[in-house]
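Presented as structure tokens, the chain that follows is alone, the form predicted alone.
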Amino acid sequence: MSNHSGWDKRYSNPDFIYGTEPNKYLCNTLKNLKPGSLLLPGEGEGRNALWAAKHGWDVTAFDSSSVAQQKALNLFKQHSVNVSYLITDIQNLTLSEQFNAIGMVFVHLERSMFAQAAKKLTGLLKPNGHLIIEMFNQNQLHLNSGGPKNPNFFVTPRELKTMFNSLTIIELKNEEVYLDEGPLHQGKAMVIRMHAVK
């Protein structure tokens, strides 16, 4: 996410390279809580973002990329839905307020940075708060349905126990699934999904 140029010019495609629709462990997760706040990291094209709204989700997403964030609020304004989005990336983020829930959907950042992260997005959580995770595990690397190619971005299920340590884990495991998910992610993939607490 710290890559704002190369992200701006991969989100400058006209299409939506990660489709329109939501990520499915995000909104299937979503499903079973009350509504709420919702925090979006790296949100993109706003696919999770315009689900959650029409689903009764107070959503603030953000996102290093300002194109990206152009072709969002295009969608959220032709959906006639209402989010808060920012520019900005994790390590500069700053609000005061805290969330009932956060979705991060395929949010990859070198393994020293992830852990601050996940110590600055715990913090976030309102007591009861809820994180879901999907991101791809490292056994993505030889597959070409989407992901980051360097090691050093992916993390196991054990060192995000330990970095969410303060958080109940509801579920964490490694999973393959199928992707469909616009022209950048298709196909079969190894990934991690997390549902934890606070």
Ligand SMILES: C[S@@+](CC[C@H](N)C(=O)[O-])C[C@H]1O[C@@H](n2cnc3c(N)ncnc32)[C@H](O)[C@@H]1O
Given for the second form:
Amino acid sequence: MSNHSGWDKRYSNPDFIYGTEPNKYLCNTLKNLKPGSLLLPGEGEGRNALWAAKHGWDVTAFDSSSVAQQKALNLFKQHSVNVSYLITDIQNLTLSEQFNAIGMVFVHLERSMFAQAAKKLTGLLKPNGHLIIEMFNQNQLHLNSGGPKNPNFFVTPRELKTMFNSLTIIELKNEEVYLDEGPLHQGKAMVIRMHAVK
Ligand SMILES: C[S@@+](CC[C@H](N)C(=O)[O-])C[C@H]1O[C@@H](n2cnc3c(N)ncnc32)[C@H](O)[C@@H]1O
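Form predicted alone already given; the form predicted together with the named molecule follows:
Now the complete complex, all chains and molecules, led by this one.
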């Protein structure tokens, strides 16, 4: 299980701790796809959902933090966009529809739980559906620009390739980036970027 109360506490800050602008890798990748249905796991305060809904995507988001959900719903209302936002732990996620794309941004789970989530997310993609992931890699442990401090909450590109072995990889790489995403993601960061298709 993830630490829900820890996330609720973090999100009780009235500011948007990851900002209200979308993650660059996610939106730059989505820009090249035809809008359709989009699932955003661990969507937090709704910044990616807001951008995607404004750009024609039919967005379903979920997160385990109800404090994050409330901030996201306020953001959507302020911008008059419609997003379906569920409260659930990814382990308990049950959805009957499949999606044209899934965008998972900085969602870190303990490795075995990530592997289970990968199976579930693969099943939730339509044939030809796109999976887009940005997350920190292990080298982020030495930096202060965000991310978990427990090494078990990181996976490697090789592990991602295995976990999503039924998908065709379009891009999968470690990258050094400069984050400017609200007060909690600031500065040089070491990330994995993955784009794959079913
Ligand atoms: C670093 S935040 C990223 C939020 C958002 N994706 C963004 O880019 O702004 C990680 C999010 O994952 C959520 N999360 C962590 N573990 C989860 C789980 N097991 N099930 C659902 N959400 C989870 C947290 O509540 C948090 O909102």
